[in-house]
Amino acid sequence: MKLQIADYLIIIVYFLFVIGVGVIIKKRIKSSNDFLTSNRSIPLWITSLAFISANLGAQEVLGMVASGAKYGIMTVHFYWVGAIFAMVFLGVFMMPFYYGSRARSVPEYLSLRFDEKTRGLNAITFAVMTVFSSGISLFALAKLLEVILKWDFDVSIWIAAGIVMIYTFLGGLTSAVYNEVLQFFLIVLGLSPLVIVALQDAGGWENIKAQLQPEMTHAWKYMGSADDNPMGLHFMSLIFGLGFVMSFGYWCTDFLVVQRAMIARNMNAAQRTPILAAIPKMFMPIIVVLPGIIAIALMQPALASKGFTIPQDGHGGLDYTMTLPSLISHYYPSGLLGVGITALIASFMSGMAGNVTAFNSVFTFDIYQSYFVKNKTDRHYLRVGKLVTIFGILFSIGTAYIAKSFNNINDFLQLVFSFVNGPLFATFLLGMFWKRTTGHGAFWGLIAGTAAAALTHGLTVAEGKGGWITELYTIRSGMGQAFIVASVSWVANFFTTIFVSLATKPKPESELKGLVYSLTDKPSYHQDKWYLKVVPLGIILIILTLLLNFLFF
């Protein structure tokens, strides 16, 4: 692939624009709350697009296309099983707790509901997870620039990280959020022509189905047995592992996405943020899953004349992570090529900046201020937040090199989530809906869940990963391993929390008002228009999602 002057101009204009946003917003940053929480001043349409864009980083764009090529249409489960239902649940049930408690972060909510040790444990594990996730985004972009543009991998990492650091250092969370909106549109507009052209070249969906094994083009039909589908999963493992544990664990407790709803102007906007974000989320498989399926179809003998191939990795297998860059290189001419590359760069910027802004908020408020320096001026914490931004970028650079050992970055990402979000959702579920849950129960539940995740990973092996204790059980895919690890961690947390809570003293009900469902006044709105209410919108979204699952059964 060779970029022309027009392509480079598009990329340079994009870089200048995102930095310019940071420069403009810098004038509005007067306090630590401005820098780290946007002072709850962002309008609904911005928070909704930022909510979905925060999850639309390089690991999703590259990773989901890679999974589409590796697992086929089963990858849509990450959306129609592993996203929409949880996003609706977050908007209807959980945002009133987050927003109403006035907590600045998810760990801070845990300190109000449980105690400081639970908050500290979650803050530390979340900080580690965001650094890994940010590093995956950074690795994806550097790999992209190395393969497509022949740029040096190490130089690409430092240049890309430097650009993100500039605009997040200048404008904080607000800068990241506004840039995420821009990045959302760039990704959609930049990749849509690719889907249209490649789909036509492959002869349409019916011809793709004719070229591929049937299990690659059916979402549910071949999930009655783990041996019959490319993901190596039984449908119950998918529903519980992805649809319940990992889905609700991510969308309902991960501060990276929840933060986008928490900065809305009022409770109604905070609740509607994930609901409205679910609408474009429902149709994202067209942009990020379908290209991977098309790519595999184009490599079948009947379509070999099209000249498309997915590069091989160092072990002679397909390097699925490079599926989307290969498609862009194959189909996009000069000019449009610049738009496509900019869309991928935008996805990286979105993912990395989202993780860095979540990291600096949690570290500053929930680790540094809570346990090290408690009574300093607001200007002091503002300076710390900016300094932490720099360190977050540097840590991300380190984790980018770890991601090089995985042939599908989405497998790696899901494994990281299974260690952190899997057990955490059990803590939230019990804490919000069972007032008897205690701080000791929550803390030891998280410990047990994380330990169970590590033990499960150490006893199972999938595609050469895991089995670091002993290879007791083999799982067909890395994705399947992540779901099983998450399921075991959730179960271990859930029952440990219950047993320890029953043996320890709970907080008095007076301290739980606004933090537990049965002791919280439910928000009521009086708009005449039904589409301004979260429950009717949520029901419609669930019906549409069930219909999509049925159509591609």
Given for the second form:
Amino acid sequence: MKLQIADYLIIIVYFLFVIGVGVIIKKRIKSSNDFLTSNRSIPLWITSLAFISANLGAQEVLGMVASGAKYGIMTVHFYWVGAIFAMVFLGVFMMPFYYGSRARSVPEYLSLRFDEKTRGLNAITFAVMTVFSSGISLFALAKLLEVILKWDFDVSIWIAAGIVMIYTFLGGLTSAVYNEVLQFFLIVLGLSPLVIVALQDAGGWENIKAQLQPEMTHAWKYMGSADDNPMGLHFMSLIFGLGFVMSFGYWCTDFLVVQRAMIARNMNAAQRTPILAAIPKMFMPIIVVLPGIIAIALMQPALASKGFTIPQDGHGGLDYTMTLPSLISHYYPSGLLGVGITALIASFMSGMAGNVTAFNSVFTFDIYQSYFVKNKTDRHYLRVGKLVTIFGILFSIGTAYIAKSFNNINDFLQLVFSFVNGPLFATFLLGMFWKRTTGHGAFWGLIAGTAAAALTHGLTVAEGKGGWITELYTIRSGMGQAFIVASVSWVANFFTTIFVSLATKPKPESELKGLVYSLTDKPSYHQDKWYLKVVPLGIILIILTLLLNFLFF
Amino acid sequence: MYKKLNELSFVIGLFFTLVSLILLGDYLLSPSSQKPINLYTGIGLLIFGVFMILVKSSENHGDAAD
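Next up, the form predicted together with the partner chain. The previous block was the form predicted alone.
Let us now look at the entire complex, which starts with that chain.
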């Protein structure tokens, strides 16, 4: 793949624009709240698109296309079983607590609802995870550019990190969020022509269905038995593991995405943020799953004349991660190639900036201000927030080099993330809907959930991973193993939290108002039109999602 | 003009208009002009870019904060 002048021009224009956004936003930054929380001033259409874009990092984009190629249409379950239901739940039930409590972050909500040790545990694990995530994103970007464009690894890392640093340092969260919206359009519009030409080249959806094994093009039909589908999962494991534990755990509790709704202008806008974001999310499989399925169809004997291949990995199998870059290289001429490469760069930078801005909010408010330097002037915390942005980027660069040195560090870190994130939703579910839940219960529930996740991974093996205690049970796919690990950790957290809470003293009800469902006045929007109300919107989305599942059954 | 730069929809529109002009320029200046995909995508991005430039942004007159 070789870029021409037009391609370089597009990349340069993109870099100039993202930095320009930072320069313009800088004038609005007067306080630490402006820098770290956007002072709750962002319009609904921007928070909604930023909400979905924060999850459109390249690991997701490349990963979903790769999963589409590997597992077929079952990958849509991440959207039509996982994301949509969780986003509606967040908007209808959980945002009133996050937004209404005036907490500036998810760990701060935990402090208000439970206690400082639960907040500290969540803040520290989240801060470490985000900085590592950001570094891995940076490593993946530099590696990709090195492989497909032969760009120098070090130069790619420092340029990409430098640009993210400039615009997040200048404009803080607002700058990151504004650029996420630009990046969202770039990813969608930059990859749409690829889907159209590749689909046409493959002879349309009906021909793809004719070329592939039926389990690659049916979302549910082959899920009655774990042996019949490429993920090796029974539908109950999928619904509980992905649909409930992992998706609700991510979309409802991960500060990286929840932060985008918390900066909306008012409660109604905060509640509608994830619900409106669910509309484009519902159709994202067209951009990020369908290309993977098309790619596999193009490699079938009947379509061999098209000349498309996915490169092989070092073990003789297909390197699915390279599916999207291979499609871009195959179908895009110079000019559009620049758009495609810029879309990939944008998704990496979006993922990195999202992590860095979430990291600096949590570090400044939940670690530095809470445990180290209290009661200083706002100007002091603004300066700290800016410094933390620089250090966050430098840590990310360090992590990227660590990832380069250790082949398995990505897998290891993803595993640790799932250990920590998997059980978290049980803590929030009990905390928000059962007023008897105590701080001790929440804390030990999280510890037990994480320990149970590690234990399950140590006793199961899938695709050569796990089983580091003993290989007690074999699971067909790594993804299936992740769902089962998350499910066990959630159950362990749920019951530990209940048992410890029943044995310890709860907070008085007067301290839980606005933090627990039964003790909170519900926001009502009777005066609004139906399309401004979250419940009717949520019901429509759920019906549409069920229809999509039925359509591709 | 500078005031408009504070509106994200205008900035996004401007970006995609510029990208579309690069694509269309590349199509017209290529010796063989065998890149119809650049032409179609360029026109599509141009329409989107102009729409975003003209659309009335709610950024400065949206809902008031609680």
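Computed from a predicted model, the values in this text were never measured in an experiment. Positions refer to the first chain, counted from 1. We call the rigid core whatever largest set of C-alpha positions still superposes within 1.5 Å between the two forms.
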Any chance the CA of Thr118 moves 2 angstroms or more between these two forms, core superposed? no
Superposing on the rigid core, is the CA of Thr437 displaced by 2 Å or more between these two forms? no
